[in-house]
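Consider the single chain below, provided in structure tokens and representing the form predicted on its own.
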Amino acid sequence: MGGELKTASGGMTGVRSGVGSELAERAAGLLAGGEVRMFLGYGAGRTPLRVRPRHVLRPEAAGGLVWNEFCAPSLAKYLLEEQEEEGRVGVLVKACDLRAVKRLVADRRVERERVLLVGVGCPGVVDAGKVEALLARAVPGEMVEEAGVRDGVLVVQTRSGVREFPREEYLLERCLHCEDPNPRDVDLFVGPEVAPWPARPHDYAEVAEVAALGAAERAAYWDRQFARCLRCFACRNVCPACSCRECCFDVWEPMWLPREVSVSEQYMFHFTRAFHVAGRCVDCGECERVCPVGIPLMKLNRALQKEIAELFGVERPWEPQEKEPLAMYTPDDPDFH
């Protein structure tokens, strides 16, 4: 893990507070005016490094909404729970979250006219897990009292003092590839736009690294990864491309996946899921972020993205399209005859 933990003097004065107050005001106005019946955003989490999804039903409750560099969870799949109720739902989206909503709309699981998209410029989301792991190694049992970003530096106030982290080394992987941190095609935009930063190209370097291994080494690599899998289904549950009304892994007949937790069955689960979302993955990285044991699931997804890009000439395979190569059939497909 890159970066060195530094102890700094002084307090948290000057840490960027974000656009939380404007967001709360706009959400309250939408609810009060009847434009939405619910607003999905973020609220304070169990520590300053964490947030939690917040469902706001009343204008006076909008004051509990927050927006900061720790708002990592995508709110897109919560929209599935709200499609049975009448009325529109407002939802806060980052650029990567907008792709997730578009995926659900393209798959006809969410009706676009029943969603009011509120965009916000994202300066990059801090990987709270990395920061917590570094703190735990440096000062076991250290409690975080306040956290934020000041002048491009992640500042964490703990009981023993103020600690600084090089922010760019603690961003989520998806943020490093972000080409435009401002969601487009939204209904409302809150706060100022964020200036783009030099994004890493989608060169599939992590895919090439695994592909370069010999067959035995490659099998051993995935054996090690899948041996740690708990089969908790967190990756499936958070994925916007996994939105079937009935998942094949949940049915008893036919039983695609036995309840046994073994490496061979983990291969079945992860490879089946990867193929099911092939050509539909929006590259949000949520599956990897929520994995409790840190399996590098995006290496599987990006391997398939690379194949889609090369075989079908799709320049941006992570962007939902009106016509997608694996969602269409024509009699003159090359492999038909």
The other form holds:
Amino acid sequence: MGGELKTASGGMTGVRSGVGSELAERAAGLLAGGEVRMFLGYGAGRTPLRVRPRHVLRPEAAGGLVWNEFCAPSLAKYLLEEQEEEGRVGVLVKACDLRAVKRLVADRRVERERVLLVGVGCPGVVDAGKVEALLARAVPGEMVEEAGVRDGVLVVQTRSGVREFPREEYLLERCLHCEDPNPRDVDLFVGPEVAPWPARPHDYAEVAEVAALGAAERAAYWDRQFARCLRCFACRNVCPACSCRECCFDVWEPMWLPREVSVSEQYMFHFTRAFHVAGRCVDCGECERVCPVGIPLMKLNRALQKEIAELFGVERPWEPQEKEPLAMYTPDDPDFH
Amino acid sequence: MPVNEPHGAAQAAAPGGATAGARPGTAEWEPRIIGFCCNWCSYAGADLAGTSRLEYPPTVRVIRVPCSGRVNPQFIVRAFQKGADGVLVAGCHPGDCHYSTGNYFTRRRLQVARRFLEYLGIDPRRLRITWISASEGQKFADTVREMTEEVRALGPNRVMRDELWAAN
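Alternate state requested, the form predicted in complex with its partner chain (shown: the form predicted on its own):
Shown next: the complete complex, the earlier chain at its head.
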């Protein structure tokens, strides 16, 4: 990537964003009818490339809800705190977010009956961080004024002109692997279904790349990655598989994770975080998306997925399994030699 | 040394053979192996090795655990952080667990953990998981001897080490 940004011809004409007001109407109806006490959706964010979670409590506030190609964050983890209050909560889910909700339900952290799942067909969401980085590299201090998608191309109006980004360049990595952009078994579906696109296979190419390095280079690679870690715990907080009431990183006795910031302790943190979700990771990629320093966390999660798939014959390790692969055994599991 | 210095740099800074004692690179250097042994089989196996006067290298520090299933993979990481060059996890043979199924779970979990540690840069020969019964004193001695040779050939571990042990 890098180099010149492409300038869009035709300015911003025909660039649309969102599926209209259907979602707001449905949410308002659910709230007015008392079916849910709250609706969790998206509201406008601080730039046109970003949205923020919006907790809607009153029907008249539903107008602030948006649904568009910038709705990357998963809202699943917000359901945890909502479980503490009585009543049912409506939540907008993309297909990938649905896997996250299923994870929380399977872990018995969220009661399925107390959630009203509102599904939406997703054309793939924008990796705002990636687009912002591309823009900033080309024009320092660039500001985004308007953004939307036209014929599968992201069109961004900035202070210096109108730019466009092809699909492969702006989509989140998880979207390129998406097999079905329409969530199934939801309670309600809003907007049109989205036609699937050719999904990249789960071939673990990025894992193989790291595994192909020599042992010393591999360690040096992870040293470099982990050295940037700020221990902000965003990866843990966003993860739908990381929902223990008491987290080993928070306890002081025993102190599993000393507060010292050293590469050695970063290994402890990242090994533990990845291993604790091994066999339960839903491959949503939220950890990597929220990482403020760009640690390739999915390369850890995917390595574990790959190992579990290979060792125990789990075909689709990113989907909630009937029995968690590491919480079961068979007498003829592969042995050590 | 700066806290965030990668182990490659630490390796370059390590005294190579000039210092006396058990420094890496000297003839006196011996690997440090942490051995997690289950109470019911492998610890008794180690005991038998001792009472049978079997000789094995004094490189292993045995930690008794109630079951190999007690060995949280974080223990293994911690051992490597705090200066272990190798980690041995020994439990009852599959099917013989005192708690019926503990070691079956261990086997699954540590298969994954071992490969994951390899992915993070730890040579898989540094982590050995093996089944030793209470009557296999000889196997315990052989395992420690073999592993010591293997880890000695690999040299001191550099990965994941905290500052104190980085150059050791």
